[in-house]
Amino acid sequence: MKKVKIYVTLRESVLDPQGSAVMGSLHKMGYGEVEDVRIGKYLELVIGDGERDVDALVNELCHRLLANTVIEDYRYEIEEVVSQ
């Protein structure tokens, strides 16, 4: 069984609205130290043991769901869940 973290993010040449709306709030609170914010998605997955290649299987989910590969990126790290 492995354990899948998936992050996904907008492309750097994407504008993000919600990632300058909190900027703003935190400019506003104060925080004016950061520089940038950026927003994007975060997914952890369980996959059972099979005879599919989990790189082939989450690259597949990515780009059918996961993420918009037109306008997002995505990365992921794959482990081992040991059982009990």
Given for the second form:
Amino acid sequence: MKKVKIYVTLRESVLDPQGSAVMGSLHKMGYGEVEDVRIGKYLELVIGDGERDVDALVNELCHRLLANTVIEDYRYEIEEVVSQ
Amino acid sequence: MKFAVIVFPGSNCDLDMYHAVKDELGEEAEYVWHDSKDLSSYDGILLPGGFSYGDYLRCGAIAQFSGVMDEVRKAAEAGKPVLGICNGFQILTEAGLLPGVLLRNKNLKFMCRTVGLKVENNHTLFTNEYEQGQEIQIPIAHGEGNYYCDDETYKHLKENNQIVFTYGDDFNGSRNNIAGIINERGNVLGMMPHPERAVSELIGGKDGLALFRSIVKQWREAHVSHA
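Could I have the structure of this protein in the form predicted together with its partner chain, to go alongside the form predicted alone above?
Up next: the whole complex, starting with the chain shown before.
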């Protein structure tokens, strides 16, 4: 069994209005040294042992549904889960 | 002409769409549930606005895998008119039937008011009842109506006259004020404004009615020999 942690973020070229709003707020609070804020999504998938290569599977899931690669990038980490 | 109004879990403009077609146009319309496996008996497919599947993950992302979407693809390939409004437009881009994607409005606000639109292309089956360059008033109601596409896609849209409607003002950040686009073949239209909410003076204007009339007119012309 594996736990996959997926981070989906807007591509650098795409304006992130949520990130900009949060940065504006941080600046108002006095944290002027914050130079950029980007907001993304974090997803956790638990994947059972099977025949399929997990990397290939995760890439397929990201391309088909979890990320829209027109506007989003994704990266992921795979952890081995020891069953109890 | 017989229209299917596709109902996804979370659609909320389906009644308006049905009303526009059935009561204002006098054509046939039926609600079709999202897991329907057959759209062959319909002449036109309407994807209404709303929040399909709660817009979880991204707007329109989950709806693209609804059972009925294979049928919508088939209808599009068969050349039938497919119209996606608001969330329907978002679903069409996620499903790959139209290029680009809809992002959060640049000011993060949900915007609900009537706006001016310009008809950029009246040589489509959805706009033949408008004048080229005509300015019309159509309501909007969206939080994620900021149309985005890359440079190459924009160039392609422009060269093929696929930009059908633009906004008079830049209020949501859409690329070059794009409000509605059509596919290359010309039978799939997606737009963020709601023409189905502008079909009677009683509700503040009827500039949207010509869009539905255009679809019916073209269909009648194509099918007159079979009548």
